[in-house]
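The chain that follows stands alone, in the form predicted on its own, written as structure tokens.
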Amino acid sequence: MAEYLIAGNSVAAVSAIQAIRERDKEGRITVISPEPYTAYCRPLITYVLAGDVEEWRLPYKRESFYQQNKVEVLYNVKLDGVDVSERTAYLSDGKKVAFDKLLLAVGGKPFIPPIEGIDGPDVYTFTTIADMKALAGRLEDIKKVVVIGAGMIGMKTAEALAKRDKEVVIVELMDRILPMVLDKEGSSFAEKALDRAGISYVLGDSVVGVGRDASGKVRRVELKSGAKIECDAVVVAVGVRPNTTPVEGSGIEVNKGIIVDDMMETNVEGVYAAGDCAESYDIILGQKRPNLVWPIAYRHGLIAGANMAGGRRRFVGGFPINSIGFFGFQVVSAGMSAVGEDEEASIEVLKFIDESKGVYRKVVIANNRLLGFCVIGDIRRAGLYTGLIWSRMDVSYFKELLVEHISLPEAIYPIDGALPAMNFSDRKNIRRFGWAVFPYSYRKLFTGYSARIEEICAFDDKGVCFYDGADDEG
């Protein structure tokens, strides 16, 4: 009987459990859970803080899920280390667990910048239920909060605090809101939303010190510019980094994250990694990198779990996809969305801006392939743009129309002879065009013939990419 050990208990772990049980009904599965909860939706914790969602709604898997899949969960225990030669995991409670196959799904950890006075009470991160409860428990004593970082966690936390009638000031090192997603023009739409909501923000500056009184309570922060902001609490939301601490000194290869191949296996046979801790292939950059988003973590887990149980699934790559709304502002982005027009000569940036309607559309193109997009206000094209990135379709024929007030089918099938019709007589041309805008009935035609993986990405019924080659499980 195989011994499966999964370190972590979030989305990658859950999908791995499902994939293992599809292939192995009897193997023993043990999950190491650093928190005392079943798998829960981390993005929802800001909604709980705001009072919009009740805490009982956070879990998306109940105890019954683990019972039905015959999974033993060790709650409130962390993975401290791994001995790959002895196939043994060392836990934070001093115990050891043997394994045949190990999945590292230990997630990410908040980055805490080296700020003077940051250690101590009234300073919070915001990625777990424990973080949420710690801050919520102090709200009666808090009047003003400084949020360090204008990324997604920072903006949603700021919105939640504002809904609880707290004064909020956002401080961001970069010169724009959501700096990993928006360029300066896109940020201007977010800034207007903050202005309408009465939220203060400081861009292009950073917190260098946290001032405390004699009792140790936070009273102010000091900025690099010399400015001081009075406050009662600080939320640090400057980003999350892959958690590689449990594998230090183990021989498992690490860069920014735990490096995996296309089967989600590390350099150590039988040891896999998935989710925020993993460094996997990015189809846009053409290299491995951490991709800390839930859809990729889910796919990682499915593929890793299948392969741990003897499958031959392969991860053909991914790219960041994000969607967020705060203070009436809404944006969806993917890939290289924040790149500027003058950042690289080989990149083409097309934009559409309608200030009066609050609509902003931007696409980033290189070698006639869509590499990224950002849509603000009107987000109806987000799915089409994402499909164009996945299919690696040549968009040269209609790229000028991508951001205009015209639907993609109208661009492809011109009306009234305004543009020459596209030639679909050659199957090779059809396949190269991709299936992003075609109905499902066409896909059998496309997938009936072999294709290079960079031209077409086939998905199984669970949304997992797989190769069309001889190594496939079928």
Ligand SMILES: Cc1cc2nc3c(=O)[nH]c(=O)nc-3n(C[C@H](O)[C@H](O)[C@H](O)COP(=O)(O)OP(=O)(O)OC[C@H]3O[C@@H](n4cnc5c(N)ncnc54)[C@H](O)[C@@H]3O)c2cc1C
Second form
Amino acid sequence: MAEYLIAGNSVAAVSAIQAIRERDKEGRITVISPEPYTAYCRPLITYVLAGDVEEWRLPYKRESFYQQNKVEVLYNVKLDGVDVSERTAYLSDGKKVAFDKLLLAVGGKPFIPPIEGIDGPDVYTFTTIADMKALAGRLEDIKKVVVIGAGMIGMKTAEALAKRDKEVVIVELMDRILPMVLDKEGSSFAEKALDRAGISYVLGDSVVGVGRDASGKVRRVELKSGAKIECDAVVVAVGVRPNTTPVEGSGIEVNKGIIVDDMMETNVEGVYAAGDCAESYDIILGQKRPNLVWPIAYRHGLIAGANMAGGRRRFVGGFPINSIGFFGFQVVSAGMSAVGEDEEASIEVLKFIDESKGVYRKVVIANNRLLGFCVIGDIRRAGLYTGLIWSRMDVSYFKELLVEHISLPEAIYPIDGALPAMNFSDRKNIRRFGWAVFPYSYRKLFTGYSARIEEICAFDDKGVCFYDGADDEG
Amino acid sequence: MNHRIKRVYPIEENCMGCRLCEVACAIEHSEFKDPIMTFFNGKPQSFTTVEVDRNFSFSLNCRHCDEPYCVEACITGAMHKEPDGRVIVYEDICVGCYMCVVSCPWGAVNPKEGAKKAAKCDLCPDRELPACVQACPNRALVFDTTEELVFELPEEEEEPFVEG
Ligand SMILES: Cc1cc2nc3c(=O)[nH]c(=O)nc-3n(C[C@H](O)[C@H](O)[C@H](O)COP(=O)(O)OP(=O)(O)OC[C@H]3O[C@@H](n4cnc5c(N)ncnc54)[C@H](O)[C@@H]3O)c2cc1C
Ligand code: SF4
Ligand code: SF4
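The form predicted together with this ligand, contrasted with the form predicted on its own above:
Shown next: the complete complex, the earlier chain at its head.
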């Protein structure tokens, strides 16, 4: 009977458990969980802090999931190290556990920049339930908070704190909000939403010191520009890095994250890695890198689990996919979305902007293929772009449609309610971006099946889909 | 994995782009189940979209994927695959983060009109035939399993691509 050991108890671990159990009903699965909870919806912690979601909704899986899948969970212990030749794992409670297959799904850890005075009370990170409870427990004593970093976690935390009537100041090193997702122009939409909500923000500046009073309480932060902001708490949200601490010195190869091949296996046979801690193939960059988002963690776990249980599944690759809303601002994006118009000659950026409606669509094209997009405001059917990134179809002959008219049902359901007269002769002139503009054989392939697009489109060495729109043009 | 679940497949050769499927879907999924009430009092929203490109069209809805992108992306577990193969969203768990909306390559999940929730095709659990399929006057939508459909598909000439 195979001994499966899974370090970590979050989405990657859950999908791995499901994949293992699909193939192996008997093997023993043990999960190591430093946190005293069943797998939970990590992104929901900001919603709970805000009071939008009740705490009982945090679990992603409940006890019954582990029982049904016959999984033993060791709560409140960590993986401290791995001996790959003995095939044993060292746990923080001093125990040793032998394994046949090990999955490292230990996630990410928040990066804390070296800032003077940052160590000590009143400085928070925000990635776990414990972090959330620590901050929630102090809310009564806090009036004003400085959030360092205007990324996803920083913005969601800032929104949550503002909803709890705290004064919030966001400080971001780059010149824009959500710097990984938006360019300067896109950021102006977010800035407008912040202005409307009365949230202050400082862009292009960084915190160089945290000032404390004699009792050690935070009183202010100092910025590089010399400005000082009074506050009584600081939230550090400058990014999450892959957690590679448990495998340090074990012989398991690590770059920025734990390096895996396309079967999610590390350089050590039988040891797999999945989720935020892993560094896997990015189909847009054409190289390995950590992609710390939920859908990729799920996919990693699914593929790793299948392979651990004797399957042969390949992780074709991934790319970051994001969706974030705050203060009435909504943006979705995938792939490379923050590149500016003139940054690189080989990259073409197309945009459609309607300030009055708050609509902004941007696509990034290189080599006739879609590498990324960003949509603000009306996000209906934005997933169509994601499909184009997956399939790597040649978009050159309809690229102007990409941003102008995404296929929307508004023609039949106008916002003001009245149904427009249907004029069939008009149909000849309707040309909107959607599956209908894709080549016939390509459409048939995907609308007739329900398989994964990236798996149908095998990628050659250059990462180009062989089922490529150009074939149909002749 | 269940490859034999029934799904709604578009037959674009039959579609004339009349959008009756969209109307039928919007009525079926409104609280009123009545055309007039739906369009004037409700928030009409169709989960199938008739895609049009000049001289042809077809109606596209959720593929109820074998390994759904939307389910993988859902940060709450609200989007899930039922044992019978249908991919549906539990609205009371959904927080409206729209990760599923960006993830679905078919553009088949969208924000619900007037609520911070996701909305998508549920294959009309209360009906024998989904409303869109029943409404189609041209048999341009069929409700069937993958395999049977693949054998049924007519061999068509490749459609020439005309620029302009
Ligand atoms: C506030 C917030 C909001 C987010 N919002 C989004 C969003 O909207 N969309 C999105 O795509 N992504 C979002 N993310 C990112 C997303 O949560 C992660 O990508 C996802 O949780 C990664 O899952 P994972 O399984 O790799 O690891 P994690 O969820 O990071 O979990 C790691 C697990 O490993 C355990 N662990 C840690 N160290 C050890 C050790 N030494 N030994 C054993 N176990 C260990 C932890 O206790 C935990 O159970 C958000 C993250 C945060 C913090
Ligand atoms: S909504 Fe999209 S991703 Fe989800 S099952 Fe339907 S087609 Fe697949
Ligand atoms: S919008 Fe709802 S269903 Fe979609 S991913 Fe978010 S929580 Fe899940």
